[in-house]
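Presented as structure tokens, the chain that follows is alone, the form predicted alone.
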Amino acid sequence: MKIAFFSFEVYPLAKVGGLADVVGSLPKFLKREGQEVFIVMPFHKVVERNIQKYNLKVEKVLDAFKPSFVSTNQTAEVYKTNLPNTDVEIYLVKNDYYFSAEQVYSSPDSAEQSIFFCSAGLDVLKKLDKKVDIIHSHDWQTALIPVYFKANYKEDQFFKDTASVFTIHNLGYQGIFDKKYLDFAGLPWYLYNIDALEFYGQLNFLKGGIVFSDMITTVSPTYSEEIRSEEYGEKLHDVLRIRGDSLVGILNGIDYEEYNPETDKRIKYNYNSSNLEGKYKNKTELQRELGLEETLEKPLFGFIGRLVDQKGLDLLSEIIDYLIMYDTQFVLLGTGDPKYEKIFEDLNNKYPSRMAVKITFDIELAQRIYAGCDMFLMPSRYEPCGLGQMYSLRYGTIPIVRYTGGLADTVFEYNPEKMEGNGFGFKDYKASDFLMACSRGIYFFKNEKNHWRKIIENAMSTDVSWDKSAREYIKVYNETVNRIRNVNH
């Protein structure tokens, strides 16, 4: 089967969150089952400075060309490189215009962006004689695609054949614009209804990928569930009941390979499950980095993420106190919302030997978090997936979290009557539930050390890998493709 995945980033060469890891990954995994796979993504600066970082070649293979539909004066080249150590190819979209910031979302206007882009992309596809079975495209800038496809190619016969899949990364990013942009994007005015792109007197890039995708994946199981509700749902949960025959949640993986303890060459010790003492020497190497006690008695916490609200920044503001009553250490790493940075250094400030903030976004300091921790937090108000679990389980460090959308399908509690589990956890959204947790992880941390080594190996023989889960995209990439060729046939 062929398989075009269209995305605004891709890791190693951009990435901002959870999104560029999936991309990055899953298409080598899909190759492995023996699909065709290739990807196309727009040529933002960063990926040329990391193409270069990695020595990639770089080819010409399309010259200046306007993106089909759209209203502008803007033209598009392509550029073709591979996904470093593979042979999935990577199809890059250049414009200086809309891709030339410095961040992956930064641009003269993001609904342009993501327009120019989507009808480009398509372009590629034809201009190339590229057919594939599936495009897969994912979030919201990359949603107008199944749009063009069910309104604008409706009778393209390169197209005849094709099915589309959309993944939801994060239902809380929607793309919400101007109706205006439904001239920009040349799509036809019937679509600025409430069955289709209309929400709430504005245009909903998301909720078109939603209702005109042949097929809509997200991100987890329990999320897929949860989005369905008004909870949860973002507004948009009445459309995805009434999709809801289409739409499957899949646990996203991590690749094995890059994410192991074993070589992983981020960090100064290797270990693995059965000699624990390169993480031991991994914790008092972190601790000397941060300027804290080195000392295996007490526990260390760690946190990484961006500082919003969805993440439970407000839930861990307010327990550190207690957290450090109980002679514990933390140390956070990312950035965002000003109020949460402000917080956290202050607290930096209240307690400089047993914390560590670092505002800042550090891929290879985030590896010797994973790796040094005692236990990683998530007490995420919502969260789609969640990678930070899956490679802290993977380090052997023990995740304690909100059970909800990927946290509660990856971290089960431990029973200690059965010896069974790899965390600790909390349903509702309160800070005394998530101090239980924590303490709950302290205890066995301090006074059970034959239960804490059983969690840590526990943790580590998790299988958080992609190999299931690519196995489970095959299965609904055939399931699409059936569905349309049956209609079309």
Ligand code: ADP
The other form holds:
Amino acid sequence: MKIAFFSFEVYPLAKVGGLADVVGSLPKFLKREGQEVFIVMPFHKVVERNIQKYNLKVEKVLDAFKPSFVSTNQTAEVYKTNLPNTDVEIYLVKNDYYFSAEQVYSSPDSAEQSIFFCSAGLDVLKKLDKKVDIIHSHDWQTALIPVYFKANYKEDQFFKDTASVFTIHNLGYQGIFDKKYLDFAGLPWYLYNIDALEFYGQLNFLKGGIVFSDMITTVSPTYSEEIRSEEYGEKLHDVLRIRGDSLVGILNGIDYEEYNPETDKRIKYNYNSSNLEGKYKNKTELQRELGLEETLEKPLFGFIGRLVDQKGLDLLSEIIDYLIMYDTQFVLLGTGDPKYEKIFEDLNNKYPSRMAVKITFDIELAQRIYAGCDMFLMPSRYEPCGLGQMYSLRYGTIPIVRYTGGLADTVFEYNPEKMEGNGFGFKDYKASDFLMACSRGIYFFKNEKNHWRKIIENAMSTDVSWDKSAREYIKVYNETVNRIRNVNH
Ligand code: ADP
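Instead of the form predicted alone shown above, give the structure for the form predicted in complex with this ligand, please.
Now the complete complex, all chains and molecules, led by this one.
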């Protein structure tokens, strides 16, 4: 099967959140299962820097062309490189007007940017004569690909046998814009309709992806159910319910080679589940780096993530005083909403010897935190899949989570009688319940060494690898292709 991925983020070339990790690793595992996969992404400014950092070869494969349908004089060039340390090809759509912002998502006009990329991305396939079985696009920035595909390429023989799969990594980001962009996109006006792109008087790109792709996936089984409800559906639950028979939840995995405490070069001391000495040395190192007391007796909690409402930061900020009373330490790494940056900086000033707050984006430090902490906090309001808890599990750092979305599919409450379970959690979005879950963790950490050892063992042996999920994607691709070919022939 031939598959083309379309994404705005691909680790390590451009990373903002979990999307990058997924698109940067899943293709490798699909290839291992015998599939042919390549990626199409924008040539962001940060990509240029990372190409140098990873010393990648880049060659130009297409001279400047104007994307089909789009009302613009801007042109795209296409370059080819490889996903580092793999033979997965990446096609980079270059246009300095749209993709030269410092940050991936800081374009002055993100609607035009997305339209330009979607149209040019499909042109890349035609111009390079890359016929594929599946076009697989990710999140709202590439959601117009299935729309172009169904509306503008319906009769095109080149795509006759191609099916589209669209993955929702986060329903909270939908790409809602003025209807004038339909003209810019060169999409037909009949799409401005409640059954298509129209959404409360505007255009909703993500809705387009949901309505027009042949199959929709999202990144965990629990999230795929939750989003059909009003509570989690972000006003799209009805559309998702209508497309319910084409909506599948497949849990993300993590790259076990890249994220392996036994070999990871980003941490000072390597370790495994039968010998945790290295983990404790990493903890001491981390405490030293953060200016915290160097002790193995106090539990060290970590949080890494975007500082946005989704991540449950209001609950987290509410329990800090109590966590500190339990004689613990806490490190937070993240950037985002200035409101939260200030709340946590203020808390840091209140407890300078017990907390470290790093308002920055630092992948290397993130790794030292995943490895060096005892517990990892994810009290998310909603969490499509979540990768933080997976990295933590892999590095023997016990996740304390709200049981929602992918967190509910990967973290299981520790049961001391059966000695089963790999973490702690709570269901209702309440600070008191979150604190109770933390205090269970603290209790086992401080008083029940044997149980604590077992929880770590259980965490490190939880399978959050890509192998199973990659096979599930292949099943979905096969089913999708069969469906459209049965209709078309
Ligand atoms: P989301 O995709 O909603 O941001 P995920 O948990 O799925 O959340 O993925 C977030 C990814 O981004 C993780 O790999 C996490 O380690 C990383 N990350 C988030 N913020 C930072 C930061 N400030 N520095 C380094 N890595 C970060």
